[in-house]
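Just one chain follows, in the form predicted alone, and it is written as structure tokens.
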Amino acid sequence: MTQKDITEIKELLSESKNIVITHHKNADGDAIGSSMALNTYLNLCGHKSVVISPNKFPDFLKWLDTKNEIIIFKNSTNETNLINNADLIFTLDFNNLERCGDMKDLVSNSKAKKILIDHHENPVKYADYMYSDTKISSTCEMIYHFIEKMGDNNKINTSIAEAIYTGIMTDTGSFKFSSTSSTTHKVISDLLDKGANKTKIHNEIYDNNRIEKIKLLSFALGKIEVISEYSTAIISLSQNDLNKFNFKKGDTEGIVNYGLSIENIKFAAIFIENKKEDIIKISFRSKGNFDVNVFSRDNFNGGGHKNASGAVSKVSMSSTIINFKNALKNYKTQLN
């Protein structure tokens, strides 16, 4: 984001605006955290800001929305009017309008000025202003810097600080991923000074599980397959598997990382069947220099980050796993 962009956005925000904030479908901690932090900030500045989520988000993130402000998109007249009548639309934590699901056309066709804030690679240039930086740990960290660029660091209250902390914590794997920089820690330090309760946040995210979620995790770990030849571990969960444990959105979050925790494993993948959408959702994780963003893009038309990416397969679970194992053959040297 150039100084010219910053000046123009400051001018746009100098008087009250109708603003819509949205994030990617199947929101995670970074998407919800960045949306709620920005929404609170903009409302404090006197704007009429709302968050519209493309679909339902996990229960373990609902504590960030204590006032039930997030609107779940159902293509209603109210949601359509909010998007059509918006002066500004912020799109957070995604690099392509395809990622906002059924909201895509409405957002694309809206006459509102669009501002992208995102840290994923290869952004599509659909926005009027693009704050895109793949080196920053999370979109939440970028929201912190955005508020700084607006000259409003003093407006970061406890609510905003805790929302930003949540997204940074979850997207850095509790600060262990390589994207965690010295600047990230300086931001975290300031958020703590501004009232973020790190113990409460950790408990809400990681220590507030339904028993069914823990049993699903146990079941999934029992299904780990290690492919030693390629330093790879995979897990697959069918729709029937999920149904056995009364699956709710967010229950499989983080399971793929257990595969990566096995000694000598550099690449982990989880395949999750979604019968309703007739897809296999795939998450990839890696250690070191193996680039799962490239692997995902080249083999499954997906993408994300160097060490964390995702994709969707529209063939059966068995065919998806066969395709994955065949693709591995091209990366044997890199993985070993």
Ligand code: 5GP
The other form holds:
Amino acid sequence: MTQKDITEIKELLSESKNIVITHHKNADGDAIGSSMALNTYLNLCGHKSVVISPNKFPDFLKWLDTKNEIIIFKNSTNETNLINNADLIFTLDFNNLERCGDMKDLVSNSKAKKILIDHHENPVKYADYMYSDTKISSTCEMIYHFIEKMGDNNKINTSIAEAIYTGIMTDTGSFKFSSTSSTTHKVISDLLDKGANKTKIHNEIYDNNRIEKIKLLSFALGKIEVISEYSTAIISLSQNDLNKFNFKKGDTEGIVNYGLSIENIKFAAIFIENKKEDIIKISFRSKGNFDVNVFSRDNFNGGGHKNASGAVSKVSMSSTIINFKNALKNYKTQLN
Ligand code: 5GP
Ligand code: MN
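What would the structure be for the form predicted together with the named molecule, given that what you showed me was the form predicted alone?
Next comes the full complex, and the chain you just saw is listed first.
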């Protein structure tokens, strides 16, 4: 974001505006955290700001929305009006309008000025202002910098601090991924000084599981397939598997990382069937230099980051896995 952008955005925000904040479909800690932090900040500044999520989000993030401010998009008149009448739309934690599901056309056609804040690779230039930086750990860290750029660090209260902390924590794998910089830690330090309760946050996100979720994890671990020739580990879960464990959104979050925790494994993937949408949702993770953003983009039309990416496959589970194994053949040298 240039100094000119900052000056113009400050000018736009200098009087009360109708604002919509949205994020990618199947929101995670970074999407919800960044949206709630920005929403609280903007409302504090006297704007009329709302968050509209493209679809349901996991229960373990609900504590961030104590006042039930997040609207789940159902294409109702209320939501359509909010988007059509917005002066500003912030799109957070994605960089291609395809990622906001059924809201895509409404957002695209709205007369509102659009501001993107995001850290994914290969941004599509759809917004009037693009604060895009692929080196920053998370969109939440960028929201912190954004508020600073607005000259408002002192407006970061405990609730904003906790929302930002959450997304940094979840997107950095609790501060261990290579995207965690010394600046990330300085930001975290300031958030703690502003009252963020780290023990509470870790507990809400990681130690608050339904027993079915843990049993699903155990089942999934039993299904890990190691493809040693390619230093790869995969897991697949059918809709039937999920149903047996009374699946709820968010229950499969993090399972893919267990594949990556096996010795000598550099590449892990999980394939999750969604019968309702008739798709297979894929998550890719890697260690070191193997670039799963490129792998996902080139083979499954997906995207994300170098070490964490995702995609959607519209063919059956068995065909998806065959396609995956065929694709692997082109990466033999990189994976060895
Ligand atoms: P996850 O595997 O946790 O869903 O996503 C990992 C990363 O890849 C996230 O940064 C997410 O935004 C991105 N990602 C996940 N699914 C897709 C997808 O279908 N398309 C693209 N372009 N990115 C995705
Ligand atoms: Mn993110």
